[in-house]
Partner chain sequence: MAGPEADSQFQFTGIKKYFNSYTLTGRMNCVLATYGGIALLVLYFKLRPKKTPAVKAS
Amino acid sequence: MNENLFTSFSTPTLMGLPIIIMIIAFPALLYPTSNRLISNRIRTLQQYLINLILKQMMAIHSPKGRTWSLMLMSLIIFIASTNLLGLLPHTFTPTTQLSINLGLAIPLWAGAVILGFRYKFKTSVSHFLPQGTPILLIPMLIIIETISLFIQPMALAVRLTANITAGHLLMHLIGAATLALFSISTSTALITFIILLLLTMLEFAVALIQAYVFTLLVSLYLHDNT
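Can you show the single chain from that sequence in the form predicted together with the partner chain?
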């Protein structure tokens, strides 16, 4: 039972070869591309949704921050589609792996922070001391703000990993419980099945929300530094 519970999080292999790169690249195949200005319905719907997210997310940014639009849109679409595909049975979800989430979070956070220090050094450094701090609290608060800065990429990565992994684990457990209870007590199995359905609906929402939160936080770090 324990062996079955965690095998879905192990790196997938096909005949001994790791296929994780193919799995990460796979969601891109689901989005059709075209070299026409106005294409078919699917492409129009895709463009409409991306424009909606783009306008909402990049409205607060300066022109310098808006140069990151492509990066942030790719990020949200990648995380959202990876999370949603992971809700299908027997699929592998790359965002359950801390390594992948750290690989997303650290470069993006570091890019925003380095941009801030490079072009607006005084403003970036003065972020470590909130305005109006009492004199006695100044050194302590600077240390606390420095620590909170360096925790940001870790929090980004771990938040996504934990949310998706926990959701998948719960679905596994409740699904197994439903199956086990079916032969013992059908009414209890029915209640557990309803719980599973509600959980699955929650996981759909979590998949999209976590993608949005990740991208929003990266965009906020960027906004602070541009």
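Could the form predicted on its own be given as well, to go with the form predicted together with the partner chain?
The text that comes after this line covers the one chain and nothing more.
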């Protein structure tokens, strides 16, 4: 395989124009609205899973925090859909781009923090200085807590990018090794092919888990500020 290892992570273009917006919008086509009174099995399963995750995630929130229900469900569906579509051959995964993940993390984090300063100002400010802190450590702790607060969206984005990118790279490397070994040792190639199948199943799980973890952390940030 002469293809560059990082080719699959480059933004695709059509006639010299990036088509990243079309790719990001594509998962919306997988969830069409239905006007029927009785839905089919697939839509029933989708609604059941969405309601299950929504109840679990919103159980800890106040009524003010539950107003974010639609946004959080849209977020987890979008991330899970793009992660799963990226596992198909010759496709592009938007969540391997740090800029896109930062574009998701920063506005949601900023909205949660702004809500905290608006409705729970004293509680939000108290996080910068724990009770009983020695006077000499006050400036240092305020700096450390401020840095940790601003690192939160970066940690969200980097975690998602690193996990998805690492899985794709590993699948690419094992796939290339499998093709190379077929001409050398068929038995060894079969073993690596089985490993590739197991890794692919693991990546399906990782794609869903990372979407859930990203949304859950945003939900926890919202819970701390509402």
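Bear in mind the structure is a predicted one, so any value in this text is a computation, not a measurement. For the two forms, the rigid core is made up of the largest set of C-alpha atoms that agree within 1.5 Å on superposition. Residue numbers count along the first chain shown, from 1.
Visitor: Superposing on the rigid core, does the Cα of L45 end up 2 Å or more away between these two forms?
Guide: It does, since the L45 C-alpha is displaced 2 Å or more between these two forms after the core fit.
Visitor: Could you check whether the CA atom of P139 moves 2 Å or more between these two forms, using the rigid core for the fit?
Guide: It does, since the P139 C-alpha is displaced 2 Å or more between these two forms after the core fit.
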